[in-house]
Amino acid sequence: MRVLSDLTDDEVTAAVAAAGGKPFQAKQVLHWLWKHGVTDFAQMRNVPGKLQQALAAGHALRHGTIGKIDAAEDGTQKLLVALRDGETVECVIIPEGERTTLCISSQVGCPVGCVFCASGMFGVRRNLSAGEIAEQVLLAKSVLPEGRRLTNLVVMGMGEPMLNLDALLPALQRIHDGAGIDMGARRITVSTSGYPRQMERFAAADPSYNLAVSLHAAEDTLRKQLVPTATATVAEIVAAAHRYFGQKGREVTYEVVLLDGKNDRPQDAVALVETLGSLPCTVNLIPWNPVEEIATATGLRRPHSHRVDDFADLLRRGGLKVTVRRQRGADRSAACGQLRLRQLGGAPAGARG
């Protein structure tokens, strides 16, 4: 069976004519699927029963529902979405003041394997589509309170987005689609661990997302460490992230989840300031979200809030521009992949070991 959120216009065109239809009744068909994010083809009012009934016999509407849900003191949620192949990836609605941020993921699990994150755990098992990805949004914008709205996307939850870039870029232009669920693409970002060729094609794109860079340290062997599968360095990864900005006009952020003794030391401010400070760009500090099966196999902590300071102070003084990313969600399995995590059963033998 065929789903309708993985089909382009044409074809779903083409699904709607070998279904009796006309091509304006599959404009129709779009815009309940995405702008009013219906999940029957009964509740699309105004195409007609047997065209429903045609499609529906053929087609589903979508890949996904909710499987549950975490709902933190602070207003964020944390959605584990259950697939049809039977599969979960997650997705975070991020509330704070008028802006609402949601965080989508690109694969089920992710290949990238950082000593810090659970959602690789497991290693990946998949890519997702482009309807997988998109339907996130609808997803999170059927659970959100009255009066609040999606206003930014962050491709920042489960796995390597640069690495699905083939359905990555349709479902972007899916959720910017102003026939669809329009949001800006100065709303939406992309971040990326590193992989200069694949930035290279997405910084062809159009239109123009922003681009972020999950460094977490300027100097290749710590790098290394906290990254185990990078390939690319980080003088390349650097310099593909300034070639965006060349070409884009947008100004990249970098990423650094922040882990105490590990890359919170004076000298690792300093390596930073050395490798960016020249360059447009703000720097995002991540105070570690601590995951108890790797905090328990690694040892690793969250950094005290004064060395996240003093290590913002250096960059700052060093020429950086500097954010804090505050945590949210903390009392309910704040990190990237801990809800999958506990619905897998925690950690697979041997993790982290």
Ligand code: SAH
The other form holds:
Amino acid sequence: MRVLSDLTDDEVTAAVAAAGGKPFQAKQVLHWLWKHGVTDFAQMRNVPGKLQQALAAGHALRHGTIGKIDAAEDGTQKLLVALRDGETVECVIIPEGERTTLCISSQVGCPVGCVFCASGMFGVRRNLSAGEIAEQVLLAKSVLPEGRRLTNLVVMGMGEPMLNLDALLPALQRIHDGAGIDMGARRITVSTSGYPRQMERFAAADPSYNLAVSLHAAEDTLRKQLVPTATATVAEIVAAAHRYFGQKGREVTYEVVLLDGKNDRPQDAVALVETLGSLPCTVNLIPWNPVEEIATATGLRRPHSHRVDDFADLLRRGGLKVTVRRQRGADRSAACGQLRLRQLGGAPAGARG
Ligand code: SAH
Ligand code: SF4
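Return one more block: the form predicted together with this ligand, after the form predicted alone shown previously.
Below is the entire complex, every chain and molecule, led by the chain shown above.
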């Protein structure tokens, strides 16, 4: 069974034609799917019943359904998305004043295996398809409180987006497309742990999305401890990100997940200033959101807020623009990948360390 959310406009037109419909009816079908977010062909009111049935015989509309919603007191909603093959991914709705950001996943699990991250604990199960990525927006829209609309999208959920560009690029196109979800490219940010070749390909794609790079450390030996599978050096990653800025005119954000005593020391700040100080960029400091299983196995800790402040000061004094991420949804399994981890029943003993 083909799933309509995976198909390009041309493929939907072909599917509608094969079912006996006309090109304008393909546009209507796409509109119902992406603009109105219907979950059943029968809800497509201006599409004739016979065409609805012919399409439904060979196609499903979407892959995912909401398996569970975890709502925190600050308004954050974490959705566990159930996929057709029984796999699950997460997406998170984060309201902040007028702004409402949706964080979506790009893979089931993650092959990169950063030592502090719940998403990478079991490796990668599979890539998400284009439809599975884009549908997360429809699912999130269906549970938004009255009067809220999604204003921003970040690909910072489970998975490494640069390792699934074949699906990510059409999915972002779908999310950006004015006839569908219609989110401006300036409001879309993709975060990567640093794959220079794939970043080039991402840069070649239209339109210009924002790029965030998870650097964590400017010194290669330390970075390799935190991102053990990294093959590119810090210099290569930063050069690729700087080329992205050159090509797209979009300032890059560097993310640093701060771990107590590990990469939040004064010398780590100095190294970041040396590497990034002369570049047009912002550094986003993210105090680690503890994942219990990882903390127990490795001893990793979230730094005290005064250490985070001191670190931020050193960067600022070195001329860098710095933001510090507040903890959101703190009363629930807040870090990405944690809700799924709970669902999977936690990590086997000794999975890390
Ligand atoms: N794989 C991509 C995108 C998903 S991770 C990447 O690594 O950039 C999105 C961000 O969340 C990354 O900056 C990552 O370092 C951070 N992150 C992962 N686990 C975290 C945790 N437990 N606490 C705080 N930040 C975390
Ligand atoms: Fe993968 Fe990003 Fe988690 Fe690293 S931080 S394991 S790259 S999802």
